[in-house]
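Read the single chain below, which is given as structure tokens and is the form predicted on its own.
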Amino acid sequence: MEVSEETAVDRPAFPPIKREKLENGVEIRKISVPAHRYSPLKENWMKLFTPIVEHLHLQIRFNLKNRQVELRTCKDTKDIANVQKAADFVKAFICGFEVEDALALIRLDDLFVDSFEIKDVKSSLKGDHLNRAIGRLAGKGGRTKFTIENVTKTRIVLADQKIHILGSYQNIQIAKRAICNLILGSPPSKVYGNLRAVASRSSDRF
């Protein structure tokens, strides 16, 4: 079948994208710092100081006035990747993640951070039945999130209504099917039931 060339469509042609760049043509990325998370990053400094200064070549400072952690490249900068690295990296942090595990991002390329907010699954929740649903998650003694961590793989923050998970892109859907099932109020015991045999189909898939 013979196409005529006055039926081709032409490609679309976008403008470039433009970035955030200083004067002189320095890839930066600025990070807000909520005030509860001053005092982790202020102990924490020079674990996140040294991996981005030391292996990723870039220049890092707390901007006072802005309460914003801000990240350059310079002129030892080797891969201009870095410096989005180094924010998803800063970023995990002031989300609640332990240094140790959000230097995973930086280490490997298949991770992310996804986000979300309990009330995002089900937005009737209100007052004790939320209180309720956050307590679910956790379980006692932070049982049932430890059991979701280790069976998905991936590292899950409960800050008050968000909720952030760190892994791969097939397991952090794994640990949100869980979680969104938790808030939904499905009995523990039928939720670990079900991630178990979810994860030993993904690890017979591999």
Contents of the next structure:
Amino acid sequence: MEVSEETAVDRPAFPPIKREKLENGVEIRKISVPAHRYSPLKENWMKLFTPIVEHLHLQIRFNLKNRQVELRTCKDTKDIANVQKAADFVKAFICGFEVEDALALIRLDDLFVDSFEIKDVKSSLKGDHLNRAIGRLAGKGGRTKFTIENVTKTRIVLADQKIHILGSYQNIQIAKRAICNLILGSPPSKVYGNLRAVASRSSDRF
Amino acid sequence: MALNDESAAANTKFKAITKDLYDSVNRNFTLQGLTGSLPELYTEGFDEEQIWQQLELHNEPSFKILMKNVAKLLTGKDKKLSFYKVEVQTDDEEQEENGLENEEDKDSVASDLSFQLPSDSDNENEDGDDSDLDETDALKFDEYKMLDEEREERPKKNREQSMGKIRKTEVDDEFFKVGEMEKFLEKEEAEKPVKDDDEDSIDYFEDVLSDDDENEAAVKAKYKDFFRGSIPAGDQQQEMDEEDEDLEEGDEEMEDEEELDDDDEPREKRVKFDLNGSDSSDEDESDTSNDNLTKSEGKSSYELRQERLKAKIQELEDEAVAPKPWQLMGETKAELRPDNALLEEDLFFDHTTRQAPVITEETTKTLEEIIRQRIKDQAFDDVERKIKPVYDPTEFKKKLVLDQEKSKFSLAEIYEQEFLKQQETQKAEAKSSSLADVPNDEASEDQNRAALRKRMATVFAKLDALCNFSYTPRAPEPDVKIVSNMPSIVMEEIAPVTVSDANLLAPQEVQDPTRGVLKGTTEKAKTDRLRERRKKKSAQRVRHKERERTEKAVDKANPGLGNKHAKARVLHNLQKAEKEGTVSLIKDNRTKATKSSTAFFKQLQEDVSASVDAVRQGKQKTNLKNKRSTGSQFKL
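I have the form predicted on its own already, so could you send the form predicted in complex with its partner chain?
Every chain and every other molecule in the complex is listed next, the one we just looked at coming first.
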């Protein structure tokens, strides 16, 4: 058998690596900022800046052209996981959470942000019904929302049709269930009753 | 030569007269203290000059002495020389006597006078003039001297009394002096009232009654005429009366004056002092006064005293017997009192109502001080919010969970607190040796705090012992401990030795406790069953009412059949009505199609009328039904 010399096999065409990846172990994250979060970002920039740079030892900048927040590791970074934490932190802020609430993401490991839309829960809500559902979620003066937040130790952001929940896994589930019940149309008093029962159970667990 | 003869004769005559005069004077009238004067005037063989020198020898010293005497007379200390006319006719002898005594003096004075005049008059005329002058002058001077002496001789008592020590008091006025009054009183009491018939002594306290019309004015003189200033009110009134009376009397005779009233009477006395106001009325009439005087002459001092006492006694008795003044009569009306008499009275009576506080500057000042002090001390009387105390642990169940406000802590802080709490519980668990120990309620316990608590406990125990344990203990507050209804086996034992389905929560904490004894279905009596039924019905009624209320609200919001609730309700009612029979549905079992519109409408009308009849019958039935009332309504 003849060992034929390898014919010219087609090499897979890999595009040239981008500059960032070439450098040794520098991770970069980019988080885009929508227009309505632009001014809050400007106002709270220092509050965002300080913990990332001082505690997490990362580099952060805002790219004005792309309207993106860029995070990067540097020599001082001790833990590579900090980048992810910082990215989550900034993302939470961009979602609509307050800086102090989002800070909990940096401090605690097992906090997450869960986002979903109302039409995921009930797709048939349209127009007025949808608005009423949103109103039910908020309650008068935001009462219902705050109640859920206080009982389940989470933070909820109602951004028109999107809902973001920040907290530990269990608490997110409890809050999500309560919100879904509200969307589906149960009155707040009922939801409170269920919440109370569940919360008393959950307080032990945590 | 004739002239010379005449002059020589005149000279010798003159000399002779002078010698006679000088000799007689020297013999009879010698001045005291006069020395060095010749006993005789030697005119023979002496020159004019020498004679003159002799005279001078006599005159010079006597002149001095006489001047001294005159000066003494003129500047008399207590003797007031008042030169008033006394008839020279009366006693020539007296005058002569006195004149002789003082001739010497007058002589020298006259001589002096004569020597003072020489420039004016001739020497020839001087004799006669001088002598005349001497006589008249001497006489006049004599009179004055005599009168003066008389005055001195008069008893000096009065003068001393009047000029002596008079006590001065506050009450003294222009016309009234207490001291004078007292002196007068003493005098009166000391002396017996003796009526002097001498014309010289005058009874000053007798009203001077003159028959002359001229003196009427003088008698009727008033206070105003004598003194300036205002008259006291009472006297004014009296004066008015007097004036009226005077006007009335007019040109009446003097006799009327004698019948003077009490008001009229002591005008002069009023000026001084009105000692015996009423009594002195007696003294108006001279007759009566005379009588009195004669009586009093006969009475002794003891009798007088007795009289006075009796008068006083009489007065007191009259007062006692007379009707009492209005102040001492029980209840008096305004008619029984004089006008505005209460204003002058000091009244005491109890005030039943509480007086309104008089707001003066002092009270406001004190109030402001209090306010300022309170502000400084920050001791305000603010109302403190009262919190209803919680006695029932089930209350906490309701309060625990729901906080409808935005949480003040951020999520990070909340988790932080949670974490710390967990840590502490873990620490506590780690410390406790066995699970059977009583767990501490306080999560974290400093050593200091523990020590403090121990010491406080000992102190309180001692205090309780001191007061013999008679204290009110603190009200028991419910402890809050969250216990979840887990199976107890999970919490207590590590290794499940036995299986038990006991829960941590007691049954009454799971379910509300029922009152009374629990009875099974077979055990229930009729009353129990009915009671349960009533309870059930009342609960149903409440629910029904609630539902109706919500439906009304919905109807208000969306009237008509706009909302699905209304639609569903209507359908439901229709079905119910059909079941009852109040409504009969128009059964549409028309096989044949109506040919014409009239036929169609006719058919429709028939069907409708049939259904209406059915409905009416049903209504009648229901009305009858509704009138039936339940027995419970009639229950008392």
